[in-house]
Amino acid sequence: MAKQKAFYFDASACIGCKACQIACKDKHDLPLGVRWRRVFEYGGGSWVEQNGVKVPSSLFSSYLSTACQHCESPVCRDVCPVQAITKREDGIVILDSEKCIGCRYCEWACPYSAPQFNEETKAMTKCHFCYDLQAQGLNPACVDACVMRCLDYGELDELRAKYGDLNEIEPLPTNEITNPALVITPHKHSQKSGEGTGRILNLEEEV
């Protein structure tokens, strides 16, 4: 296959500390509300009656750290009317905010909500895989910040050989839309995308 950089995420080890999210915001000086990497808490369960009292039953939760998936078939690129989004030879999807006209088509098209609108500049922005750090032989900021070592990156085929080929768990969308360059080790409570019984529990967060 062609070269394709990809992220790896170990959901079984993530504790939801959000160090990766904060490191990304700090490295790129992102304004309030713009989060290139986000950590979601996903969970669910039900209530049952015991001795006349309702108590929780079958509760579950896990965390998902997600950013731009640098998809093999990026729909954000395909809908951009000014070709501000391109895919490099190494598979990294780049958004040129200087070319962007702020139409937000990419934001609406991306199933991962990766492109983020910057109200200050009136242009779209997104994760660019810290290609500047990689060019220096360094790791992406989020990878280095993870205290549980849940994040890794590399060539997609190598990550699949090492960790498997799972790339869709709730609350992510199913993979056939864009072929995300992502490999996941699931949590014991992870559910397949499209078959989830839970919900995102921390949607109100904005940092």
Second form
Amino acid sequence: MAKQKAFYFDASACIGCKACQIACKDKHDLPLGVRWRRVFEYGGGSWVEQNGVKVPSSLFSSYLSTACQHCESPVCRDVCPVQAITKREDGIVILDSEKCIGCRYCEWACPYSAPQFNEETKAMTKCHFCYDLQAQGLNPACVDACVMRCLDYGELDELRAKYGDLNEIEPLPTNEITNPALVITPHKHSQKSGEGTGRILNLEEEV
Amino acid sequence: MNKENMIQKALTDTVLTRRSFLKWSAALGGTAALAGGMNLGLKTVEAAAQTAAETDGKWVTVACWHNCGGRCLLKAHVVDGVVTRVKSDDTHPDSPNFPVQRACVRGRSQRMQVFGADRLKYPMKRKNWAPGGGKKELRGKDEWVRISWDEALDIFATETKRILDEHGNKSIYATSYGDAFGALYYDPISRIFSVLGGNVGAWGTVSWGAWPAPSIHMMGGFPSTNDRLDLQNSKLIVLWGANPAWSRQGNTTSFYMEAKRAGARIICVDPMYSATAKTLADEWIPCRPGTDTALLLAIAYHMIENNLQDQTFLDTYAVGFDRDHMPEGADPKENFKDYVLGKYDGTPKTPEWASEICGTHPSVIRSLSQQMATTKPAAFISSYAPARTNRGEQYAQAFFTVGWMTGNVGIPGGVVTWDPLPGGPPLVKLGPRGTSYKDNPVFPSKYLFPFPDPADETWTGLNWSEQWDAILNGEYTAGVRGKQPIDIRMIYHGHSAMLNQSPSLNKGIEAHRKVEFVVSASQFLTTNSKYADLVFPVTTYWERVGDLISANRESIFWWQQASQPLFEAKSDLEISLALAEKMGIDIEMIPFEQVIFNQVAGAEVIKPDGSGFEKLVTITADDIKEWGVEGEPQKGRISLKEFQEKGVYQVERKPGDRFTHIQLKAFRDDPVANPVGTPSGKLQIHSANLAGHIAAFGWDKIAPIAKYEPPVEGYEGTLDGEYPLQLWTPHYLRRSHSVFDNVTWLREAFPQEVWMNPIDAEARGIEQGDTIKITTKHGTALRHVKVDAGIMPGTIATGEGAWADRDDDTGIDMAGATNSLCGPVPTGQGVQGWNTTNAQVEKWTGKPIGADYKQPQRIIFGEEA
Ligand code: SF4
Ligand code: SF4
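Switch from the form predicted on its own to the form predicted together with the partner chain and give that structure.
Now the complete complex, all chains and molecules, led by this one.
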């Protein structure tokens, strides 16, 4: 198997605090409106009356912190008309904002909406897995930021050996399009992608 | 549109009206409104940061200094005096037993606060200010005029002296805490008033809610919660109203996660399916705010009915539970058990009785009671929040009582506590600062916590829930002295956020427009400063020489300076010295380097065998020379340079080590030799002293045992129709109280929404994302709604601390500051009952409000000025 760097996310421990998101913004000086790491809250359920008392009925909710999945088959790269997106030997998918012509096709194509547009520079930007920090032997900024220690990274096959091979929970899309390099430990409320009965509860915060 | 794209899909899947769909499309289309300075920091700093080469800088340990409930290590990457990035503790490998002191999302945003474009840059005065106040009604909407420091100091000195001469010390109201809570809360400027004879002080139970008096009278003080590692011995942890994921950031929630991994079952009792509950809880039990006492009484009922209480424990360690174990002199009829059974009042406190009040299903109450009584050892951990209610003392009484009924006291894995922060005596500690403190003769600092003695006839201080009424009406409540006259002419705000953060902002604004002179010292145009006449720009900790702090029992930090003072900002210490000089008074101050040195030299760490403490830091004669301070060389574990470089010293821990702390262990082991500090030496379920103490404050009365009586603006207040909802106001991750509210990154990440259950939303024709109008007896605000089944029907919530933005014409607060909605209702020991407010909500038919992070920053003077 080719080398492939991947993220690990423990949904059972995430508290949705966004330290990872802001650590990423700080590391990369991201402007407002650009979030390379997003933290979603996904849930559903309702309340019913039982002997005159309103009680929660199958209420569920959990968090998902997600960035670029550095997919094994990156559609963002495939659709870019100027080859601004490339996959490195270690599997990291990088985007050269200098080359980008701002057509935003990658943003549209990526099922995770990982590439994001910088209004100021009129170019796309994207998580590059802190390859600069990794080159110095350091961890990606988000991984070192998590107060619940639910982010990790490494070689995909090693992460799979350690944590299993789940890589699709709601609200992520199903994995067949891009083969995301992602390993997830589910929350007790996590639902399989495509079979979800809830909705993103904090959509406004993350678009 | 690509149907597979998760964002697009979520947008299409969401039930959206056409209007809101268009709004979303627009949001997706970009954020053009933000073009230019997209992070909204100081442009000069951003530009310098962009050109700075990452490799040239160095990492220094910097302060994260907020009253946030955590204390974490932050490091700043400094290049040529500019901070390009922050990171957290990386001084040793991270592990559950020996965790690094990891910073939260707010600490991670600290750079955007310190270098925000809205930093106050120059001293300034209100355009229509004149000695005596000028056009006082323009406070909050006047223009600002930049002035020199000399003029600013002069105005302060002249007006303060005039007011003192004409009206005396009791005409000056200073809202900061003075020195009582240590360096972080110390406002050196208010010392000026102390030297000049004192000022009227501000006091309130604030965050603590109604806990302090019951804790003193029922358990003899404030013993800290069990150690974090001991939590792993608990089989059951009940987190009552506690959401550490928001209120105790940094590592705290991970400690509970470790306890869960070690096998603890976790139950959260809360009006919200909170972030903590979602992640940690095996069971979430909803309970209406302000009604927890009823729920607890029903839990007790089930235990008593089934004889599940730990009777041996109660008989040995407590008084007041039943008629055979009453404290001396108490009426035997006034025992807790007979009250619960309804022997004398005819009302058995059954789960059915409680359910109608607290909204929890009777079967859930029974199950909770059964689990609490039969799972051992168990930890019952409340936050302060359920006691931040009108009549909150009854909750504290009930929580202690029911917790103690289970006997989980002083044993591994067992605790009954009101602090979710695991505790224990320090294993490493700083030396004394060596500074002296001039106390305020009018309101001594010992009365800031745990609040004034109502029987003492000498103090003059205004309670947070009564201050604005006192200023407006000329009368305050003075304990046993009853109502007393007061005539405030000057308000000084330093190091506080009083106007924004105390009940009834509307009355507060009125009070600010009444007095002759308002001065504020701040870093931004906070609500305090917005309504002031004269504003001093203050530096942040990053622009000061550094300091040390105790982070938790295992760690101490040493912070360094990261930047020069921005523009003309000065530290409040410098301002106080300049004011003293101007006013010709003497305030004693030792050089700050000496203050730092004293703490380092005096730092001590526990010996490995736990037999005592030893010096932490080795100091050489050269160090002393280099620092230019007074001191003696000494031997310790680490060198001064190493400590300074690392910025942290942390004691390594292991499960079962000799440093494990268990609350009240000595008492449990031998209650005769180690009594608690109550009159009986035992846990006092019945405390006549508590009831007497509360009555002496002069607001309301409580029984000596836990009884449920409906609080003002509690659930019962919703039943007559006008305000049918209960508003409560949690701590929110966007801020630490009001601090950070201006940070654009955090505004973007955490919108100031109002959570509302779909049942309540539907009944009002309200949909997700609508602008809603919230009305209470005390004010009105507009906000976006978050329709979420995770909040209990009949209750709404929004995070405390948003910076008020009141439209003077309509009286509507456009920012959703909770004190625009919460009322000043002093009860008990002077509690701020923020979690008991009755409200109504309607859909707003006017112009919808925009996203918070797109609102203009409060920039008074540009960088070019
Ligand atoms: S920092 Fe960790 S706990 Fe917080 S949102 Fe990110 S992944 Fe979740
Ligand atoms: S919890 Fe407090 S000290 Fe820790 S990083 Fe957050 S704001 Fe700073």
